[in-house]
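Next up: just one chain, as structure tokens, the form predicted on its own.
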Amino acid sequence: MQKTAIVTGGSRGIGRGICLGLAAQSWAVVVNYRGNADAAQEAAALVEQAGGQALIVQADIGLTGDRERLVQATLDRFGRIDLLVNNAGMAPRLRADLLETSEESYDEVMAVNLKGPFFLTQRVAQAMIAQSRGIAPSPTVGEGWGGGTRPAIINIGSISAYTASVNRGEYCISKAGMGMMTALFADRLASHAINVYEVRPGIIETDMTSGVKAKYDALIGDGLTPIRRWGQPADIAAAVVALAEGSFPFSTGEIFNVDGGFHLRRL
């Protein structure tokens, strides 16, 4: 039985890390992106020569009917999902002062960053629940269906969720709802044996970081983290991999922090 990932925003930096992280362990891996189609190529390319099956899908996240497609796409190809990895996210476009926030960055940053994972979870959830039941959730699925992978759902969120960023208000506060989703589907799917993880990434190096490169390179050199690095992609995946093999049967709603040990409070 071929098991099944859909990771938003899997062309690029984290979303690529878990990918192939999946990929490694012979998942399927849907890799969605939203603009770079290129990126999307070159991670597909990757899954592929870890060991994975690979399937592109251009959807943006925060819109109802690229949703939708990005799952029925998943379907027509294989047949099932057996994991979701609400990925994808952006930044503000510009950073503005908290105080002079536009309501068009605050709008485009929640659809992309909370109301659209939160869509996008409903639906998979739906799907996730068919298959437990051996009910085939499109007219394309063929046989096989409903097989014995416990599905999951992880939501890859941020330290911004509790640390202030007054310049990046709206990010921080979609970052802030995405843990109380997880509390909430992790509580509504339980009993459909579906577990809901989120995973807390710290600092990570990625092409979203590079701006500030010199400015965390300073304060890491510091001591913002007890381990005195920066996170990478891998780091992520390892995490991800671990919650969607099973290692965790026992928990769910559980938020992983990922971040060098950012989230310790030390004197």
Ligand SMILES: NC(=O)c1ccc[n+]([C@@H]2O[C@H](COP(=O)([O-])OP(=O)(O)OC[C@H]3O[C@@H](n4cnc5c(N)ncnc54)[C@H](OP(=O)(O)O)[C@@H]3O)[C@@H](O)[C@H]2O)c1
The other form holds:
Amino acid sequence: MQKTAIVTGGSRGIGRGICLGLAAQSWAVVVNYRGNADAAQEAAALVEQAGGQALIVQADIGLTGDRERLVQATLDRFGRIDLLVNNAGMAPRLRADLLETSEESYDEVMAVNLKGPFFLTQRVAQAMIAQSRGIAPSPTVGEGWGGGTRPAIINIGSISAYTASVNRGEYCISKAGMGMMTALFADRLASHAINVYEVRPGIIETDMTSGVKAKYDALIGDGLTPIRRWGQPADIAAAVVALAEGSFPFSTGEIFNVDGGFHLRRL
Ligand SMILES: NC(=O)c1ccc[n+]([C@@H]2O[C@H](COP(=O)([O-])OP(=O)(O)OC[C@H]3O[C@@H](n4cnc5c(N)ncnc54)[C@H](OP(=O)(O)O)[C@@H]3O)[C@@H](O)[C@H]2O)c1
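Switch from the form predicted on its own to the form predicted together with the named molecule and give that structure.
The next block holds the full complex; its first chain is the one shown before.
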């Protein structure tokens, strides 16, 4: 049996790091992307070098038909889905003050960051339930996931779920919504032996943050985070792999901060 993961937005940044982390544990990985096919090819080649199998699927997570095609392509190739990582996300195309936020930007960010992951999770959960009939509801520690047969869903949230940034409010709202989405699916899917987690990155060095690098260099240097460095995609991947491999069988709905300690209240 080949344990299989869908990683949305797996072609670049954090998603690529997650694909490589899973590949190193011999997962088959579906590398999803929206527009940059070259980056997806590169990520897939790296997955195979790292010991995993890769399937590239172009699909816009914000579109109903594309989500269905992503799930179907995965089932056609691998016959199962053991892990969904809802990683694809976007910052607003324009950072606009809250009083100037456009409806177009609000709708686009919410479709990609919240509505898409919600309905993809719903669809994938149905597939997982169908394939997991007969699995005991909760193993004890040490039993793990029984060789990757126990499915899980991991949402990539953000410190923006609770940190107000008035020049990208729609992004913050989408990530706050994802926090509740994690709780809802964790509750609903526990009886189907599917654990749901959220990994909450802090400031991570990717294309998404490249435009604000100087700003964050200064903030981190001044001690914004107790651990004074940028996070790397591999930091997020380490958490995702630990969760995916079933290290925490009696935990669901848990939020795992990978943020250099950003979330700590300090005095
Ligand atoms: N970087 C950070 O500091 C940070 C912090 C907290 C949370 N996060 C979250 O972590 C996740 C990954 O961020 P990142 O920094 O790695 O971003 P990134 O470098 O901009 O990469 C985004 C990835 O998502 C894909 N993507 C974007 N929109 C998509 C859509 N509609 N459908 C399918 N794929 C789509 C992109 O594919 P294409 O290349 O084809 O466009 C790319 O693979 C996001 O959810 C983000 O909100 C990031």
